[in-house]
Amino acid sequence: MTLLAGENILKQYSDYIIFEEMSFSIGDNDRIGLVGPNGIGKTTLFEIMTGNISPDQGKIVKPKSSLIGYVEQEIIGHDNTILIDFVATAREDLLKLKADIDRIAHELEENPESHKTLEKLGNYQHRFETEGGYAFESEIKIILAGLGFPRDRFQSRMSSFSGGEKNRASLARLLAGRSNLLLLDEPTNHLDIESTIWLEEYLKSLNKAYIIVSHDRTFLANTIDKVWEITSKKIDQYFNGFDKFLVEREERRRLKRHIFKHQQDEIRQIEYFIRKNMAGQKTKQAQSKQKYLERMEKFDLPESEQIGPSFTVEAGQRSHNLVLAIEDASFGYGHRPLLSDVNLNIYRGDRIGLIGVNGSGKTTILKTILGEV
């Protein structure tokens, strides 16, 4: 079943075309990566594919059967609203189911031999029950924990939350809906290693159709069967995962080169002829040569290979071997040290990746040698 469909975009702005001639067709099991270099136009489809920005030609087609999951780039007005119960808004359906269930049953209270009432309440609790009601709860706290928020937290307001578990949470509601076609743009920016291979194994546990845009190579490889490179204005489409997509552009490209360099030689031919003989005896053979050319479809390179600007970084004065040492140092706030007795010497040249779980310091660290902490 087909969820959504484009026919024919164009989207421009000023004079800059994003997209033109742009069709696309996605199905309830598809599993895509959308790529393509920053700027695009990523993030521009998939607010086109919500319908929060229109096509300037063409159209959106989209059945009354699917329901798009976006996360939001702003939470707003839910300071005031814990945590468990802000992801909980993502099934305003049962919320409601649930209200009228605590007011049946409060008449019920109020009138116990009532047989109509004890009938609709058992036809609601079943409707509950049906629609994953009871479940509810305990998915929600299973998809923030996968998260990385601890469980002490679950009843935290979102005011006293970061930017970074915002967004955290945002996703968190987003998983919890009813949705089933979620587009996800860079789902594990603020996700620790735990927490990005937890959503890979939830991802691929779902019965729901999505699109991810990431930068993530290992989170691509793990949760998608296609790649849409967005090039061209247009959507290239590859079917064999993203490990292989890597192959298969990379003799696209070939292939393109070959008939990109092909007509440019072809081209120049026809040139050469025409300013040879367009004034000699042979006029009308140039001249025709001339209506080709200007009929020809002109291949370009791949966006890739196109030249664009250049610069220099100039090198300053080389480093000490030795750039930076820690002894027996703490880091944290006042009298909480995140971590003690920390020894490490840093020497012209490494490459050192920082990880552990969120809240465990990684800033703290980095903030400290800068000293801004």
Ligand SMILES: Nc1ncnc2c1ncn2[C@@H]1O[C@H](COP(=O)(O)OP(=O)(O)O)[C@@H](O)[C@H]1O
Given for the second form:
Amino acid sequence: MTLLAGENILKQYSDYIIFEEMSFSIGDNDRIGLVGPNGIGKTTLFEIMTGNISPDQGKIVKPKSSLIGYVEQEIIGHDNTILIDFVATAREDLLKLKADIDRIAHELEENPESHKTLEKLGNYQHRFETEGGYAFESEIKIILAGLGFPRDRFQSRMSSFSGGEKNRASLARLLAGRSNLLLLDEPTNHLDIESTIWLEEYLKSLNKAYIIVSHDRTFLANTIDKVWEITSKKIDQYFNGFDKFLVEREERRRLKRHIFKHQQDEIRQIEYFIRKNMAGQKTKQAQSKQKYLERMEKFDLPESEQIGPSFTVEAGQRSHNLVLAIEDASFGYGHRPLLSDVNLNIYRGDRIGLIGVNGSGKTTILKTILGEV
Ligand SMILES: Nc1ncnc2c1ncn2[C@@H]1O[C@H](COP(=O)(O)OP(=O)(O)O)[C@@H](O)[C@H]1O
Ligand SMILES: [Mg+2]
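Show the other one: the form predicted in complex with this ligand, since we just had the form predicted on its own.
The next block holds the full complex; its first chain is the one shown before.
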């Protein structure tokens, strides 16, 4: 079944064309990685898919049964809601059923003899159960824990969370919802490694289609089957996972270079013939070759190989090889050290990944190195 399709999409901002003659189709089992350099149009494509922005030409076809889930940039108007209730708004249908059940239960208390009310309560409870109401409540807790929220924050108000935490809460709500197509724009940005791994597993276990934009190649390799690369204002599809995509793309580029070079050779030969013969006995032939050249469909080099700007940076005087030494240090605030007995040398050229669960002290270490703490 097709969940969403785009036909001949054109989208431009003033006179800059982002997409042209772009078409796509998403099936209900598709797990797609959407890739391309910054500014190429990945977020714009998501916004077109959700209908938040309209294409300038072409159309989006969305069957009634398709429910698209997309994390809005900002959560608006939930300051007083507690976290777990915020996530529960993913299923307004269940919330309404629950409210109905509470109301009918109240009616029954007032009027305990009413068989009709009792029967109604039974019906509603049954519906709540078959719609997955009870399972939903435990599912929310699993998702929140998976995304790194400690249990004692489940009841905290949304206003007490940081921007990154709110973003995680939105992701939780998206996962808890009923949409059958998820559009995930950098979902791991606010996740630590534990939560990222949890999300990989969770997505794989879902029976839903999704499209992921992510800078995290391992995350992509672990979650997607297809790659859509935005290039030349269209989508190039690859069908064999992320690792093979990198190999296959190189293959396609090599082929493109090859075809391009051949065509350039042909063009040069024809141009030479035309120059030589335009004014001589073979004028007619030269003219027809001229026409052929004009009508020829010209190939381009792969976009990645078109020549862009280049930069050089003049290095200053080199300093000593040892850039930073940390000796017997503790990191933390006041009398509460987050880490102690740290010994570490950092040398010129070192490239270090600082990892650890949220709240373990990564930012504190950086701030201490900067002298802010
Ligand atoms: N509202 C807008 N008005 C004008 N240009 C925009 C607007 N939104 C995005 N763009 C431009 O469209 C291009 C694609 O942007 P975007 O979809 O955000 O790329 P990506 O998500 O791949 O980084 C960029 O050149 C960006 O500057
Ligand atoms: Mg983007």
